[in-house]
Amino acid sequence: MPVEWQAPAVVLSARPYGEGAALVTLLTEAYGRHAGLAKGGASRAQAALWQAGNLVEARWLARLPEQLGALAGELVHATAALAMEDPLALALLSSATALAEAALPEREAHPAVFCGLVSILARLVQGPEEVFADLVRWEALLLAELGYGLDLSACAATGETRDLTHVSPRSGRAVSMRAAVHYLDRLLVLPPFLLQEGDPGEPQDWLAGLRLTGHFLEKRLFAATHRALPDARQRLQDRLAAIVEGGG
């Protein structure tokens, strides 16, 4: 008996496959990171549908659960097209989708990661400045979901819960300024917005946040499987660094 599902999904990637088809990878709330073969997906008629970052209503069908299966979909929100005119927005979109595809296990549900990504992509049309802090929070959530969460609740050295300004690159625990003062060159900066939900932060804070989550993504999550951080993620950090440091 055929196996099928229909669900809202984020397109993570689409690659040409065979005669005009596309191998599409999606992220769904209930089915996790899930691939399927979209017949005609590489055609001019469908290419815009399967752009990374788009929100779609996806339908997947296979004879057996373990098969690749056939995929069809309808466009819900054309995130990719809306971000195309803004290089920073496009870099943010590319980073988030590449990171989700590379980090998440296949067919393993992570509803909070899905919902967080949908929220970011849905609001990206307002400008990357509106979602950058939430992107960093989403990366921290991704780390936590996969077992590499940061502990920002109290200082690792003193137990203080106030004036937390840094994070230990080894333990992932917060450090207060009082404890950090003699070790600033060895610690990662903790941007204030990560301690205050709803705080939009400033560009220099976003960069500190990307450097913080990027360290643990690279040294913990991806190092565990001997892989590198996705190039798109590094390009986003480099682009933001150029803006913050006055180079672009």
Contents of the next structure:
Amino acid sequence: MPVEWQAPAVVLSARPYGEGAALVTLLTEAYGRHAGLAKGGASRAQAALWQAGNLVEARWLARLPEQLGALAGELVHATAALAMEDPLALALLSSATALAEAALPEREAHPAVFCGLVSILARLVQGPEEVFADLVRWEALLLAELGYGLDLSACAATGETRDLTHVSPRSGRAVSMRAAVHYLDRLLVLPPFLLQEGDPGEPQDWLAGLRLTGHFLEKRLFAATHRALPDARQRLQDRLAAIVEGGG
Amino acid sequence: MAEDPVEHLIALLARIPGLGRRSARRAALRMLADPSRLMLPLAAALEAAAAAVRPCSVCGNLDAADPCRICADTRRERGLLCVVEGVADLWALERGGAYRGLYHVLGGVLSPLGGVGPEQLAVEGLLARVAAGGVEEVILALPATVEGATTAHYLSDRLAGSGVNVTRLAQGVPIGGALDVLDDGTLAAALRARRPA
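Now show the form predicted in complex with its partner chain, given that the preceding structure was the form predicted on its own.
Full assembly next; the chain just shown is listed first.
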């Protein structure tokens, strides 16, 4: 008996397979990161559909659940095309999709990660500055979903819940300024927007946020499987650092 | 036991892009029907091309001469340098006949999943050509994909400060294309790139 599903999805990657097909990886709310073979996916007619970051209505069909299966889709939001002109928006899109592709286990639902990513990609057309803080929050959520969450509720040393300014690179717990003052060179900066939902933050805060989540993504999540942080994630951080440090 | 030469021929033909096993069988049958006219000249042409054709040491084009005929052509506009992903793109631009400058074949685009980084591409060669002087404009004719655009932005950053004008191909409505059959992404790009009528 064939198995199939139809659901909204984010295209994470598409690799050419054979002459005209593409091996596509999607992120869905109910089925998690899910791969499938898109027949004609690399063809002129479909190549624009299966661009990383696009939001699609996908249909997956297979004879048995464990099979790769066939994918078909319809474009809902052409995120990739809208982001291509802006280097920072494109870097953000590439980083988020590469991270989801590399970090999430296959066919394991993480609805909050899916919804967070959809929200970022859908608003990316307004400009990367509109979603950068949410991207950092999404990376923190990704860490939490995969068992490496940061604890930003109270200071690890004093128990204080106010004036939290740093994070311990070992425990992932917040540290207040009073406790951090003698260890500033060894602690990671905690950008204020991570403690306040809705705060858009500033470029230097986004960079601090990327350095914070990047540390735990690299040292905890990817080191556990002897892999490096995706190049696209590093490129985003480098590009933002160039903007912040160059004053642009 | 020695392999059947016909089966071996079909197996080799089936490896060629565009030919499946069925098409390979048809091609083999057609050639075997008239070997002296179809098969032997083809074998000789394949051997000659394999022996003579090499990547151009300047631009990466495939040619029997090095530098290739395009690089050696003094009538070309030497201030224009068009960067393409592969030789197929170079040939496509040449077929169009609208471009009379020089080329630089990158040999791919940045692809984190495919393990292609800047060091796997002919980026340093491009920078060296620009630094050598004489280039006024670098045209980035890369695919309109996430990877192609990422590569274009990367090259644009690397070329910043070199003093050359860096441009990209336009994206939008193809000649003869009706708007209602265009995908949303192309339409959005066309709208963004609108110009005074």
